[in-house]
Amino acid sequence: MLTAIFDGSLDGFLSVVYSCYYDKRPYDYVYEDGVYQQQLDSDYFYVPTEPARSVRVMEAIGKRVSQDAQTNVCYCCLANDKERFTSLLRYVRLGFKAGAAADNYLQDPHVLKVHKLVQYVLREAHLLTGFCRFKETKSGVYYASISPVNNALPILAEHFRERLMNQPWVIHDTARGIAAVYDCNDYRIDPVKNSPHVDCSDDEARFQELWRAFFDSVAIKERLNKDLQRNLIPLRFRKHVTEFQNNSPAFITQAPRL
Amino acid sequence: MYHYAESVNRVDQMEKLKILSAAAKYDVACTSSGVDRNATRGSLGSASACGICHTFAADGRCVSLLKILLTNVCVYDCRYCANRRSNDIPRAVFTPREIAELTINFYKRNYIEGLFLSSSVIRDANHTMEQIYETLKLLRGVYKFNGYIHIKAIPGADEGLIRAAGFLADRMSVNIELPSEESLNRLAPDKTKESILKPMSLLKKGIVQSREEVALFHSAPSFVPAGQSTQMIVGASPESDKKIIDLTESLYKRYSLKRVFFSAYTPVSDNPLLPSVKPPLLREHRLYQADWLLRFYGFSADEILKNPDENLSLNLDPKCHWALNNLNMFPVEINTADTRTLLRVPGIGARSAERILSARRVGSLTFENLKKLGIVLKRARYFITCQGKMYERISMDPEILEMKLTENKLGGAYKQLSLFDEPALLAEGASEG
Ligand code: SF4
């Protein structure tokens, strides 16, 4: 048995192939570093990331497979699942054998798995395009925290950039620890180690009892459905979400000043 | 009515805010959903064709549009509605530019996808959709939104407003109101069929006239390039369910509607002309989906319903109930039917007939395999063959399937259709209430 471990990013990933292809390696097992488990029957290699060949490997997958196979293997590899990379490669593989057909083999469990996991982190990141909550900071600067279950966050960042091109923004993904940092130009993602410290402008207060005036006052009574509103908007997601934060005058001076 | 202008100005942002979201909520059409608009440096915002829910309220309805009424002072006294002149409520009027603020606040908080306006008609037709421009003009022209817009074209107004607004609002809307002419005269004195319907064809020709327009000239204004929609309240009047779904159709093919939406009506007043039952839910949900097998799934209405005083199966989704009515035309095997047949299957979505067409151009099909690929059978093995194989032996007996396809539901069918049953339903029904 072969198993290869590299740095979990995308390009790590696409070394990954290149290895498998170049060195001869027909890898059993991809893993992320640090999250597997050591097996006595497996021979284990170290894949050093190399963006020029993940560059030449991209391509490939673009002319020789499809356009829809390099989103899924980008998409992929946000997931929030220890075997992915594994699935990925045998992906990959079979697309280098069966062309753009390969995503039709759906009986193959790798291909199953790599479609789930895709649609998996791309539901969720289009959850987050509405469910993410902007606060107005003094500097100017809007803030939002998440903690989705997959790396929702390039995804998010690409979709604010448009959407909200003319403010500075900075989105926290507090679960991994990383932040895209906008400053009306362009974005990067960066790892941040302590929760930041956002002051908040004079006028944000007022807008979020506004909002949650709304919130409250559009629910038609004679409706209420919250089983169906927990399945809709999943608590997990809540905490970061001003409607559903606690609104107490207390509250909002002895919360940590975010 | 210029009594009440005087005192709503004294009440507050806060307590304004509250009253016009409170007197817009039972209008349900909230999709953002239509266009597709890339934002511009220098403008504020985009709009996403596909839909963003930004929430859910407390009654499970997607909260995407930031949906208020300028005013609910009203003119007239349709018995149906709570802002009616003669119930004794609290007003509020919004200015223009505190809407305007209100959207923009929001809009940069990632709290909404832009701004559903509606109005009750104060001082009269013209004034009111005067402010309603007004709103506009503000939004697009001096704080450079680009978000999505849907407001109310008020029946009565100059064409010529109507028009205007149209080029800076994403989507229109003109309420239907009531599924017959006999309903509206008797709950909507005010209102004719021809005052509704003549602002639905203005609408209609504006939009296939911009249309033609801007495939000449990319740089033509659109006219609400989201289409129009309408609205009716289920349950306040004694049409069938085959009336609406017959109205509906034709309001499609007439009108070239985008959406048609239903509400089902929630009792607020004790006329007695009106129902004083709890909002028929389950009804207002079967309309839906008979909606969107009008729309999606190449059924026509008759097709649906066929007998004039019909209502739909409050136990059996509609295309569960053509099945039965059609049972020649099942079983369908799985590695062979087309695309239209295979949407006809109970169970069947979108998603899942693409997944079929897919998975079986490289190899055929088991119900082993089916399962795989995440298709759920609980309706569908009834009216499916795999290899021409049944999943179990049935007789195709509409009694025994009726049976079948209802055991387990023990009365919580809403729950259960409005969440897990068909992918495809749940996404746009959770966009749309
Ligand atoms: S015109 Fe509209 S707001 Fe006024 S009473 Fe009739 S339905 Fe209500």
The other form holds:
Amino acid sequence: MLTAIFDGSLDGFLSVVYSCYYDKRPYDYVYEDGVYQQQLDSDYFYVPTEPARSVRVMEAIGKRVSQDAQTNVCYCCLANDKERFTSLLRYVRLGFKAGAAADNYLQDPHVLKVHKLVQYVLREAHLLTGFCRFKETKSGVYYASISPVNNALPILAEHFRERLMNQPWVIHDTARGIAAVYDCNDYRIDPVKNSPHVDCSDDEARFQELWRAFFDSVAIKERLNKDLQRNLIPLRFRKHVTEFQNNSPAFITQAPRL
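Could you output the structure for the form predicted alone, given that the previous block was the form predicted together with its partner chain?
Next up is only this chain, free of partner chains and other molecules.
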């Protein structure tokens, strides 16, 4: 068996596809460096990231498969699944043979997995567009923290660049130690080694208290629906949501008993 190891980036995966075809290495498995366990019956090759090669492969996917396939490749790379790149490679190889019809081969477990992972990434990113809470800092920059299961930060950065284009902001993924920084022109995603200390402005602290007081005042204790509340705002999002950060009696913050 042949196993490809790379840096885990989109360009890196596309470089693996290039190596598969031009270096004549039909990889059986593809793993991100650092998240795999070596096996005795497999040969391992580290594939360096080559941006020029990745551009050629992405263009080939668009021409020989479809633009939807290009989108699926981009989003699937953001999923939190260590087997995603193996399924993605087989999805791309099938696409080069079958063309755009490859997306209809849902009986193929790898095609089905790619579609499920893409939907999972998009669903979580969509939820975060509503749960992302920005705080005004004393410097005037708006800061928001998230800790999603998947790497939804690139999708969120694109979303808020269009909606907060005149306001500098930072979205910090505390789970991965990266942050999207926007300066009113464009954004970049940089690594963040330590959690920054955020000094909220005086107005921000006051509005947070008003927001919590509003949620407490409109809640009707006799009509609290814990199951519905957990469906609308899952527990894993709540540590970053303002109204759940003061143990408000109007909301349930503890995990349900299993």
